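The chain below stands alone and is given as structure tokens, in the form predicted alone.
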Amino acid sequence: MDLIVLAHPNADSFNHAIASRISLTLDQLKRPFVTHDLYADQFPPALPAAEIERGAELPEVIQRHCEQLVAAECIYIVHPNWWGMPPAVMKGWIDRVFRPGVAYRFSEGDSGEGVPCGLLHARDAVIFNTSNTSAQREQCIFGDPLDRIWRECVFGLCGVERVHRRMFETVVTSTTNQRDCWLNEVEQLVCEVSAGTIEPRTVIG
């Protein structure tokens, strides 16, 4: 099973178009998948204190997300670049679902101060981002913090070694033809990742 997680409040956004193309492509490839539109689902992002400890009793919706994350062979993430970060609801999804004992663990005798061991079984993670910042400004001035967040701080820490990322910019000035070309790139990347014929990389532009 593959997992698609989308975070954008506007149902007419290009992010939604990306998620739809991923779904269509996986369907054509006859790969089973689950999609979560975090805004449409009204996912509750705030992590309560009672959930912090490993082994905590979880609400049904969080338990279901955890089980799907563990079962995923490939994880697709779709969201805009907001202040060099994912939208708050996406960050909340990470906080509540990438749990100790689910996405990572600490060695026996480690009180949490050491380096965690990743537990996710996913072969690949694919992140699609959109931005209204030019590629040159994103890389030269901001240093592309989203790449570090997803590649190292989230998936790298949790055991997913093959991380692919595509940033589409500049969306606000893009044409219909440009967006159509981008969606074709989405389809191609999904096909290549599903077939295992592409090496991990980040592309901005």
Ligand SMILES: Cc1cc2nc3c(=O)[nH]c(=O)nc-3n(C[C@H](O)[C@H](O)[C@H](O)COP(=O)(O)O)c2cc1C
Second form
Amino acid sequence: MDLIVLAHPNADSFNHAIASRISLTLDQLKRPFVTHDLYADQFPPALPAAEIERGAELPEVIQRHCEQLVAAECIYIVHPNWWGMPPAVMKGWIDRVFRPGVAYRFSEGDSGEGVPCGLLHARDAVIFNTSNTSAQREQCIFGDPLDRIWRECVFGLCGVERVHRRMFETVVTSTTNQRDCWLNEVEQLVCEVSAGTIEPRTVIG
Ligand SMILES: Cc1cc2nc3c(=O)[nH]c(=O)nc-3n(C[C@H](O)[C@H](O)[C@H](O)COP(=O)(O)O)c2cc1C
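What's the form predicted together with the named molecule like, now that we've got the form predicted alone?
The next block holds the full complex; its first chain is the one shown before.
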């Protein structure tokens, strides 16, 4: 099973169009998948104190997200660049679902100071981002923090080494024709990742 997780409040957004094209492509490839539209689902992002400990009792909705995260063969993440970060609801999804004992664990005798061991089974993660900053400015001025966050801090730590990322810019000035081309790129990337015929990389533009 593949997993698609989307964070954008506007159903007419380009982010929603990306998520729709991913689902359409997976349908065509006959790959089973689950989609979570975090805004539409009103995902509760605040991690309560009672959930922090490993082995804590979890609300059913969080338990289900954890099971799907662990079971996923490929994880698709779709969100805009907001201040060099994911929207808060996506951050909350990470906080609550990428749990100790679910997404990573520490070695015996390690109280949390060592290097964790990733527990996710997914072979690939694919991140689609949108932004209004040029590739040159993003890389030279801001250092593309989203790449570090997803590639190293989240998926690398949790054992998913094959992280593909595509950041589309500049969305605000893009034409319909440009967006159509971008959506075709989404489709192609989904096909190539599913077939295992593409090496992980980041492309901004
Ligand atoms: C709260 C907020 C913060 C944003 N921060 C950034 C930013 O740091 N860099 C950037 O390039 N665009 C930023 N944007 C613009 C969004 O990235 C842009 O609107 C989005 O990628 C366009 O995709 P959409 O058509 O699917 O909304 C921000 C937008 C909002 C609403």
